[in-house]
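As a starting point, one isolated chain is supplied in structure tokens, in the form predicted on its own.
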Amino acid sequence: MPLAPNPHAMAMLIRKLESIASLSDEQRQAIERLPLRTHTLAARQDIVRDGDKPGHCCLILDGWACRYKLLGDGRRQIFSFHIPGDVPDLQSLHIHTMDHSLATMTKATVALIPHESLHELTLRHPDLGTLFWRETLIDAAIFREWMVGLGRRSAFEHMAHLFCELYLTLQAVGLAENYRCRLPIAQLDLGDALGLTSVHVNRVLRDMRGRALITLRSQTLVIEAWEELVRIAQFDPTYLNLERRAAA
């Protein structure tokens, strides 16, 4: 498929930036004109393996992408999970060997773009280039809430924490509402991002719905009670910086 412009998948990314910032017309007309070429990947289908040069970065349209690390044992560490909107792989513009993978997590289509593009589009609209920045500065805050989950919070309160992360960034970008959101994603995975066994994870989660916390069926999330798994996680959406947040 050559390279052009979509403005329909374009405008997942404008939502996403949104999300964190305001857009003039402008901006979002040239984020429109970039081009790109769309694919669509099975479930657990790498992307971009750790060691890879990437000559593009990868806008996911639709379904959930992970980035991830393996050790030499096949042990693998989840370091973050991504919804339709993201372009997980962005510090591949200054950092040109990827140091872990990013694989699919469900069927999804995504969007590549090429390097060159994204230069040349911040080259001509430096305030873009400066939200990108705070994009990747966003993403680096996550990244330490992460840290402290897996090294000083119980596994119920990381979890609580992970949940509470995930509902606000879906509805952020219109992906989430009334404390309910799809969640795609197996308890292996939630294990390997929370350092957790799978007993363990199926553990915390039937201690979540015995408390009526939340209900988790049919890859569907429901906060049954938000004020109290927040609480619980002592989550504070700051570091988030989303423009739109849910009521607490």
Second form
2 protein chains.
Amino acid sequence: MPLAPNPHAMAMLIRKLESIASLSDEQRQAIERLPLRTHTLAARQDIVRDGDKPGHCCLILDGWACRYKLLGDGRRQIFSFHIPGDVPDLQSLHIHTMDHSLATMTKATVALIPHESLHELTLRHPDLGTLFWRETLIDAAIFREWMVGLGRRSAFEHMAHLFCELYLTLQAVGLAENYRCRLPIAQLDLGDALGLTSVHVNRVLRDMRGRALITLRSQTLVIEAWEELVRIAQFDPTYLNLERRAAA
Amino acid sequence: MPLAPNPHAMAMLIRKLESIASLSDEQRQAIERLPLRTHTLAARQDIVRDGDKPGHCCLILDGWACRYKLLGDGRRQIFSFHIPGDVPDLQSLHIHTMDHSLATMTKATVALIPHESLHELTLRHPDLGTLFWRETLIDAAIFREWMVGLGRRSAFEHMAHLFCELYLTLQAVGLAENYRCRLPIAQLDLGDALGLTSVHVNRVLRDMRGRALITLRSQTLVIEAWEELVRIAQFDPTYLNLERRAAA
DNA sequence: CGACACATTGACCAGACTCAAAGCTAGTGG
DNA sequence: CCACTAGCTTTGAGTCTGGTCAATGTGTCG
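Next up, can you give the form predicted in complex with the DNA of this protein, since the form predicted on its own came first?
Everything in the complex follows now, all chains and molecules, and the chain you saw is the first one.
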């Protein structure tokens, strides 16, 4: 597979960046010129592993991915879910050893961009450097919100919060509308993100369905009572720093 | 209070930065020339609040601080503890609205550095920009490790892990040695960091004392069995990205 | 059609929480 | 210098959220 620019692929990244900031034509073009190599992966494959020292960043073009860490005895914590346009391992640009893994959740297409090219881009375009930095800071803001969920929200509140967050993030890049979106996350993965067992996730989902808040079936999330969900989760979208503030 | 350079104060920041990277003389001097205004605060005072749009970053010169977020009903999650040399709100440089608060835990002295000056510094010294970016990325790495603790470790393991982390971070800037350090964190705050109640924190501490792992009395932490603590916590210091890797 | 992964449910269990009551301790003011 | 206070620590008893174990149902894909 060649290492070459691919404006079509980079359009995904540009769309994502424009969900948190505005880009000039020059910046867009600089991004479009980034060289990359695309790969297609099956579901549940590691892209980068804990301990690796990768030489490139991974842009997701299609499918879903997640970052996670395993404990010795198999316990797993998921840190984030990622969708097309995301660069989940941007931090590897300046932190050389991975302290967690990145894996596909569905069949996925990814573009690998050499660190070298990204370094060059941020040197030549400091504004883009700042934007990438900002991107990683928003990542951290989401981590903080997840910490609140893991430490201080009930399972019900926490899950409600996650659905609010996922919906708005998907909507911001045009992957959700009318309170409905694809959500290819198994209950086991949901549990590993929320710090719960899949059994309990199942019970909370049943409860939410019973209260006509949401339904999650055949990998499709339908939010039936957005306002109520927001209220229960005490959801405030500020931390997402979305440029076009949506339905919230 | 004047807005002026203060090399003595900046020595704290330099020491911290040198715990994660090496600095050139020129870089050190550029940092020393940053203008700042120092303040002294009582314990348990907010420095920046959720929702604020600060125009400066806060460098801690003396005392301890923490970042936290409150839920509507008073539940609190602490995200991080901060010691002299830390700039806990570096992220405010590129994320304009605070999504959490920063407060002192003890009587503290802080230096406020205008965003403007920091922006200028990072433009004139891209390497320092990168270093600050890296600093925020390590922050995020620590968040991830805390997420594992909150979601997947038992209270005992989680607390053991926190003590390992705090000890190494303090040691890296010369504030701990011989498995002993000052730790002015009340059990209630420990609970808010670990996602536990202060009652349970107390019980776990008693248990740790009983097993001759650590003692925590009069704000002093003594680690009596480092290797054992590391084993229980499954502690791996890689995520801290410390330059001089210590006792681990 | 069979296999495998995922979802669902029940019964029982445990780690952590709640509530409540004492003990300590450091800092304050007289 | 000591008494007082406020905040922090410690402990017990009882409860509850979420976990464990295990069986069964469902759906998708080769």
